[in-house]
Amino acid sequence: MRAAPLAAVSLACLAAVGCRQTMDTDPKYEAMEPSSFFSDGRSARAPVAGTVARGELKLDTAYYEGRNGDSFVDTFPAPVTKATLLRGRQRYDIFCSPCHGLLGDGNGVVVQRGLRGPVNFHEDRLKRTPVGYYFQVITNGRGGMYPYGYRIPPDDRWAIIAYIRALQLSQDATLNDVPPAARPGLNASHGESGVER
């Protein structure tokens, strides 16, 4: 009498087993698999006309292409905090530096090797030019300089323009830019005044 309800518990164990089906096996059309099903023998639906995936939907118009109507944004659309500049930098060394050097006055080492200078973003006109404009040229690029906005997500456009911004900052910087609390950790070999001349 034993052996027949073990044989039963068996029995519905192997039937179990046996019609088990998983994702790996279902009956399914791989991409760009052909089909019998639509008249137009393609097993996909093309997109609905005007179709924008999940998370690409770019209505900030200053924060996606660093414009307000016709004018360049002058203002970062996001804040500026520590980590942005220092992921700027990052960014900076690996994209720009190559052409505009690591101090950003366009002497990189492309140029010490013989190619033609880019700008020099210590010049007035560049100081006083819109952040929004940098977005732009980092975007779509511009004279002997390659578009990276498919290379660049923008939260690195607006991070390495912050640091472009620091850079310009930096190199016309007196003590009195040195908040009081920061100066006496200025190193002496400086010169008297903390600040490299």
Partner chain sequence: MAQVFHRAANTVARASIAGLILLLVLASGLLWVFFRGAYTQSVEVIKDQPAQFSHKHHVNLGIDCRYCHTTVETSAFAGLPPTETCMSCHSQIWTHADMLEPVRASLAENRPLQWTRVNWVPDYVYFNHSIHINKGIGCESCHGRVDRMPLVWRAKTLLMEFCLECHRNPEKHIRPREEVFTMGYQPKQSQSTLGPKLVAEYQVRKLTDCYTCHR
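Having seen the form predicted on its own, I'd like the form predicted together with the partner chain now, please.
Single chain only below; no partners, no other molecules.
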């Protein structure tokens, strides 16, 4: 019976070969997988400069750039609702508050650790600045501020600007701006430092 050991050895070889996990990493590229094919080693390719995807020709400069011709728009190119403001607050807290602070006073946690220069949105100059200018700065950055256009889609950028406008109003509000029904809930002793989130 010489066939039995031979069969056993072949079976063992087959079992060993069967353990290769080739389906574990198949040849397709997953997100951000490195590539040996392209010289820069990236499998994710940037579109050739000037490429326009179908349906993405961004002709509406008011919405995509915040400007009409040479001047910045000063009205929101999309409707602003309560949902917009809530979305804007969420996105502001994620992307802007580390430097500009939750109140928009330019004293975020990164500023407390040494970053210089974030503006205080409550300056008169910035209250008068058209919304299109804000949009342009968020998109392309300004001074020490890096561009946020690649991180925040345009509708969220507009929502953030709407929320900045709300913040600006909130820091200048008087009792007359509060609906009468909500007034009894305000505690006068809180003062300026009593703002809680």
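Numbering follows the first chain given and starts at 1. Here, rigid core means the biggest group of C-alpha atoms that superpose within 1.5 Å across both forms. Values in this document were obtained by computation on a predicted structure and should not be read as measured data.
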query = On a core-based superposition, does residue 45 travel 2 Å or more at its Cα between these two forms?
reply = yes
query: Comparing between these two forms on the rigid core: C-alpha of residue 181 shifted by 2 Å or more?
result: yes
